Amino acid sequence: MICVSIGRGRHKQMLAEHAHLIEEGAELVELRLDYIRSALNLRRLIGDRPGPVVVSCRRHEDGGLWRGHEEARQILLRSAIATDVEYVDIEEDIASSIPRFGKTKRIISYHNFRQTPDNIEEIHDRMLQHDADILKIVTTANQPSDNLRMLQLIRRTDVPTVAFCMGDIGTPSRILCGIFGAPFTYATFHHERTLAPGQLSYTEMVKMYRYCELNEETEVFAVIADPVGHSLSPMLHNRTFVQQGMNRVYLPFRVPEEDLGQFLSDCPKMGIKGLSVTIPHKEAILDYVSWQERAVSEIGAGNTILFDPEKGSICYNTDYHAALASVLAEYEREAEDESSDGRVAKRDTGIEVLKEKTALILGAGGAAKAIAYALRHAGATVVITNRTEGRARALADSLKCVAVNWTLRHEVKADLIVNCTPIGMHPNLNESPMEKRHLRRGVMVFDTVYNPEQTLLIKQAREQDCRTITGIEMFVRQAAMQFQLFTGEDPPMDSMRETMRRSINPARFDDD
């Protein structure tokens, strides 16, 4: 069950939102009485209320609005009670001055804006003591183990304990509780209008996560970056699973890098089965993990893990397979044109048409290690350049490619050009790595950056007449393939497609 908070300064404003959110089939409802700007209506609010409510009053220490006087708040919250409402919230070191009466059930309640600590296990213990319904717990996560701390204070109990942290190092928590148990979790109205850090939207609850329909045999995958609030993996998959009919959840954990050993050691006790792993973790994961494929040791980059019971934690890396198979796939269309054309018999376009090819490397991170390694493996003669000399060097030195300074990369004939850079990605969407006039009829331009799909480079480079490789197409695959590493199943390669395309350009789609 979600409870979904309601704050605002006006009262038909909080009754129209709890109406609403009854037609959207929530089940219950925090009315956050420390919102009001006026003089406080208790009956308007809750005498005819549309369904069954939590009453709660906030002072500023607990993230509140409240700045009466505190008598004034408790009689507030004894009336709530008088008035036979479902849940009052009740601060843990106010409990005893409300006593319980009728069939209102009493959550007690413990927040820390600061952080989780270090004796949370005492403090679950201590608010034992007051008479609760349901214990409520919580703080904020400075490191990602204070996430499971707090789920595992759900399963430590009889009396059942909502448990999760605050802040975006949080947030999955929100999720994670449910499955581990605790009655409910708590969501915002809209995803512009959180009540505390963290917080996601009953939207987002129900139809991204699905929070409702998650259970102790639900497994749990994630993205993990820092920051990984941009990431469009945690859409793509939770609808593909949905599609699917699959009892599977996928949650984004932004990792600070200080945290990231400490964090894949945690992945099993949190029930996590894989991850995708992306900035600025595809080279740092190598010193954690348990057995890498081949292709990752030779890389030295990462970008998915599965953890097996008996082997470990697993790592693969998908962008390098992704790459190659992109770039095959569109010289298998060009040969197709090129025969339906009559221009020439169809070629053979298996890998052996790279070993002809020179392509030019914009970018010497993550990304660009993987596809400098799966085109340089294919045969192909491979140029890196980077805007810092040294990182472009480096690589081209571990991959026995050739390096040139980023202010020559348009002196460079290529056959195929790859950014790998940032440039151009949302909201920097009229900057391209390459000046137009340098892309050449006939060249190959393949941009990783995918949101937006139509890059300037892109734009640019179909002006000039190059074939074109878009972002989402190598976004998609290496998904594709993480997506059957995670499941075993054949991945269902064009719902995926559009699904990325409706996510990151709706309007196009608004007349479907």
Ligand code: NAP
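If you superpose the two forms and keep the largest set of C-alpha atoms that fall within 1.5 Å, you have the rigid core. Because the structure is a prediction, the values reported are computed rather than measured. Numbering follows the first chain given and starts at 1. What changes on going to the form predicted together with the named molecule:
- Fitting the two forms on the rigid core leaves the C-alpha of R73 displaced by under 2 angstroms between the two forms.
- Once the rigid core is overlaid between the two forms, H124 does not reach a Cα shift of 2 Å, moving by less than that.
- Positional change of W406 between the two forms reaches 2 Å or more at the C-alpha, relative to the superposed core.
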Given for the second form:
Amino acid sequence: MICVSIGRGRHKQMLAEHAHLIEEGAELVELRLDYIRSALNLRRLIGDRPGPVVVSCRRHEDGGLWRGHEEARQILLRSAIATDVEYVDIEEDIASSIPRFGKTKRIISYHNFRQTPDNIEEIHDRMLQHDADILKIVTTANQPSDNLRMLQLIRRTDVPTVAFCMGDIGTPSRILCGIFGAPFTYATFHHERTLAPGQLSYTEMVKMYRYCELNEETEVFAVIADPVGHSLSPMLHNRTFVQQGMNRVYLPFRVPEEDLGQFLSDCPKMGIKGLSVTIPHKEAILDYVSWQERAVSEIGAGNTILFDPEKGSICYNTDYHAALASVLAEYEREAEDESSDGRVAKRDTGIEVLKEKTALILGAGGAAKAIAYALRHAGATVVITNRTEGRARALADSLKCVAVNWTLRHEVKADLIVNCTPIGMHPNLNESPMEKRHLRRGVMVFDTVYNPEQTLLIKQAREQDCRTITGIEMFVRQAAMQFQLFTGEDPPMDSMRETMRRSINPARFDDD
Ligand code: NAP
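To complete the pair, please output the form predicted together with the named molecule; the form predicted alone was given just before.
Following is the full complex, with the preceding chain placed first.
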């Protein structure tokens, strides 16, 4: 169950949001009385309530806005109990002054906006002494391991416990607490009006993470990055899980670099079965995994981890496989197009096709490394160019290929040009790493940038009659391979492509 918190300055707004949430299917609503700015009329808010409520009134030190006297606040909480509200939230330190009465259930709460204290189990034990129906313990995550410590409280006793962390590092624990057995979690009415740091909206909880459908059987996957908020992987994987009717969920974890090792060892304890790994962890994870595929050790980076109870953590690089598959699929289409009128026999387009190609790689970062490695190992002649020449040379040396100065990139006679820089990425839509006049007819142009899909480079390449591969193609293929590794099932590639395109460019699909 999700408890949706409403905090508005006026009674009228509070009542309207409450009614709206009931229409949306909310089963429990928290009325934050401390937000009301005028003289509080409790009867007006709860007298004719459309569904069950938790009444709470937070002091400043607990993250609330209550401006009145403490005595008045406690009278308010007692009045709510006397009116038979379903739940009243009572802070641990005043629990003994507010006695049980009638049918109202007591939520005994503890909030910490600074940290997750070392003695959190002691605090939990102390709270158990206060005649609680439900315990609510909410702390701030300063490192990802705080999430696990809080989640473990839920299984410590038989008293139903809501325990999770605040802050962006703590956000996933707001979802995981349900799988660990918390009676409910908290969400906000609207994502732009969070009442606590790291809170998710009711819509995100229901639509993106399907909180109410999660249970002990749910398989958990995650993406780790720092920052992680921009990642499209939760949207893509969660929608694919839903479309396939799978009891699986995919969560975003912000993991600072210094916490990576501890986080990876906590994953199995949090029930996490697999990870997508992105910036800045793609190289650092190699220090912690038990086994890595050959491409990972040779590239020096991975982007996928599976946790196997016997083999430990296994690392793959689906960027490498996805880039190679995208290029080979486009050469296959080219051969089909050439033979479609029957005048040219269809060429064989296995991996052999790359042996006769020269590829120009723009960039020498993570994506460039994976793609240059893939093309080089498939037999292509690879030329690397990069803004910082030293990095281009280092990559070229490691792959035994050639580097050219960035200013000379247009001189290279390439069959395949791959942009592995962020040039052209939103919001720099008018930038391209290549001048249009140097895009020769028939050259294949691959832009790894996926937002937008139609970058200036891709648009100009099409105008010059080049064949093109977009960053969406690569992104979907790497995610599809992760889906296959995570689930053991064939990925629904077409619907994954459609999901990505809709999310990158919703305006194009508005009329659907
Ligand atoms: P990275 O490791 O940070 O490398 C960035 C590269 O771009 C470096 O070589 C950097 O050159 C170069 N660069 C950055 N800004 C530049 C500029 N203004 N002019 C010229 N060169 C510039 O990043 P990455 O992980 O490789 O990602 C690079 C791109 O690939 C991003 O756009 C990312 O979205 C895309 N990508 C796409 C997928 C996909 O699935 N479609 C997967 C991975 C990455 P210096 O060495 O001089 O700094």
